[in-house]
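Given as structure tokens, the chain that follows is alone and in the form predicted on its own.
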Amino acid sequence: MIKHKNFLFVGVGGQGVLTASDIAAQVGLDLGLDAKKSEVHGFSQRGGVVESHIRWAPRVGSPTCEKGTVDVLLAFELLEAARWIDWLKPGGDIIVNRQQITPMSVNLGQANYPDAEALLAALEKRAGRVIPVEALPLAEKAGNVRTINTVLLATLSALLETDPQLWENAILRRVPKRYAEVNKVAFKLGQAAAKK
């Protein structure tokens, strides 16, 4: 049984990071734990960085994690995983969407996007476990690219070995009813991918 867990969800505006963090906090409550979250939007509506801290424990004081204490870093974009690696505790886990969203500095020719395999190798040196996920193709297969967050939450549920039904129920309570079926499909695809 989970007693304490610190999560950091990071990504780019529009990827569903904040919705996913709401759902993860709800699952913590459904597990009978205290759960708190904190988020920073930044320039999220312009494709900027979004971060959300989620903490589960019998009693949570601060909603934010301290650097070096995150059990699970869930990155919705590959480069964001590398940017936030210092927040991961030694031996912590990383779930990373392999999707690459080009930052403005790269679009302007001021920088280069690092090689994907080099980024993954660097993450593997720092983490106990790195789980790369092809979330965008799975979301597309489910029928809506906006279900990337559901695919990643399915992977997180498998990593934590928690009841997938708790996660699916929390997702369905949070998303509009018209998107219920596509989210169910995305969750099942994410679960299947996590088991491979």
Given for the second form:
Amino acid sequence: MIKHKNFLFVGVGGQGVLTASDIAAQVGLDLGLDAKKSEVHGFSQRGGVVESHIRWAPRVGSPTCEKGTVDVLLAFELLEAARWIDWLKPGGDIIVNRQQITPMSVNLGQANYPDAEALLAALEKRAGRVIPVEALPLAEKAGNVRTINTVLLATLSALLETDPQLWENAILRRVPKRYAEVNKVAFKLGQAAAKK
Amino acid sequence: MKKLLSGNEAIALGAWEAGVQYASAYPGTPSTEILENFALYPGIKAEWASNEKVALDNAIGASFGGARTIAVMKHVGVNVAADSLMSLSYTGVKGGLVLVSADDPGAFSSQNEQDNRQYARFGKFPCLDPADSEDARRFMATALEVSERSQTPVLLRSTTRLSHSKSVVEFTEPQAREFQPLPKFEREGEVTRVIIPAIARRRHPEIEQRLQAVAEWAESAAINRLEWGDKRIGVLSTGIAYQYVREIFAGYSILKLGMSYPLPLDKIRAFATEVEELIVVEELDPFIEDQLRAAGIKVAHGKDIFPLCGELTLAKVRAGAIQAGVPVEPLPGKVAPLAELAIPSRPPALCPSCPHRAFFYNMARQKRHAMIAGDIGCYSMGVMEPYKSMDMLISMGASIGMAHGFKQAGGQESAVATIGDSTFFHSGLSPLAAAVYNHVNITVAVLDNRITAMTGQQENPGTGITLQGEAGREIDIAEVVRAMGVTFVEEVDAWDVAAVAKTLKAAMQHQDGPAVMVVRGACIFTPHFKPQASLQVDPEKCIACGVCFKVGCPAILKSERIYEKTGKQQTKIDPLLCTGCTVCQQVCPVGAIERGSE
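Form predicted on its own done, so how does the form predicted together with its partner chain look?
So here's everything in the complex, that chain up top.
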């Protein structure tokens, strides 16, 4: 039985991080816990970094996690996993979408995007489990690139060993009806990704 | 029903439940979603005003007519409304009037992090401080009751963290409600609503008494809540800071204040004598702490151990508690930041196909001849790489006045003001009148993207669609400007690089008062924007000159392919991001960018 969980979802504006975090908070309630979530939007919508905190507990106080207490870091983009790694608690897990979105500083030649394998190795050194997910190709395979967040939530549901039906239902309540089928497919693909 | 609501959604719900009939606001992060949500309820009228003072004035009229009403704005918006606000305290209210101020500790999307609780003391009216969404909903009803009972405006203060966090709210499903016309307007015997000097002098002692009465009510009000625990430490907190206190000071005694002004000083004094040490935890200013010290209540710790600047967090409250010698549960350990690889920063950027891009690309080419005064909106990003084309920016509508002052003080360069459509209607009209009147040679570039973009695409007088989705009257910026006596008025297609360049140059050379160019192109998040097939780079033609990077588009990337003559990386375009605006195609000197096959 899960009692306390802190999640940090990070990514880039436009990736669906905020919708995913809404769903994760709702699942906390559906598990019979209290839940809160917190995010910062505004400027960050414009291709900047997006962070969203989700907390589950019998009674949640702060809507934000504390650095060093995150049970699962779910990164929608590889570089963002690296940026937020120190929010993880020792032994905490990472689900990371292998997708790379180059920041403007890299486009303009002022910085380099670090090597993907070196990034993953650095994450491995610091975390309990690191689960890389090819969320973009899987979402494409499901039939819509916007189902990245469903793929990743499915992976999270499998990592937590929670009832997948709770997650799938929470997702389907949230997405428009005409996208129900692609999201169901995306969910299956995301669950399978956790088992590799 | 039990639902996760954001603080903003809960404020809207609370207002509707408490019978608010009319609401007015100007959008501003983190307040915007309050009116967007309120507008969806039945039996009410909700509007976008052209600025925050107009929003408050609208609410004042509604209140004097007898309606319950709210005016909603971000913290710096209260500065705009302050002229009316300070005297509204003197006139008092009839229907309950609550001013919702959404503050931004941490300045996540603001120009400062002012603490608007100070307005309550300055203006002599109460300030309520909810700590979660359920508080936000309930406090709205309390605020309206206090407002009507004491005939005072009431400030309901949210913060970014409250407004944009979701927590559980329990409520009954809203039912249908009919809009109620106001009763026939009764002209009152006394004219306290007409605040001429004689009335103001008479009202001042009355509002001091009113404040006293609210303070007495606060002594027993349910919104100020005692949570007894270990009495070696007593913590006094308010707003979102209370949530951090509840976790870090778990087990100790807590006095949660739902109202930071006026304070229940007797209740606090009694709490202080019961506990061994009184600690005050509040975000930003020592607003409560100063009041306690002035009242002679001994405060062991406050701003000596908790930061004065920035948003509070669990970590900051923990660090303060440890500094105070309070035994707190330690953290399990740390995970080292990723220092062995350099992590590039990811600043926000103008979106692919953003209608501001061609203007700032051109502005950057002209900037050696110009001083550029900016304004509040997405186009504030003109200050960033690769444009670096903004020299000053301070507040809504200030660009035109700053350009004017720079020029009149003897500035030798062309003075250019850049201002958005919504900002122009907010507070660009009066400085433009001053510039026309004083015959000042400045260039005003109205970057008209047909929406209030940065706050999340709200309608405004330039779009002519109201908050509740009705067709209002669209105001034509060029026509307004012509009517004001501007002799150079040109509209230009926002994505036509050469046309923008030509118009900008001509405007900067205009010597007959202000020159206004209206750069028109719809924000990509509006239905007016029509995405086109993505563009692609022909590697046979690309000479890796890098000119296309100067348009600063997130879709333009360095390619793995090398241009052999120089050994430099060629360009490629991300087909998932590109929506085909052609700005990069227009600046490419060798015609290497072409429409993709789609």
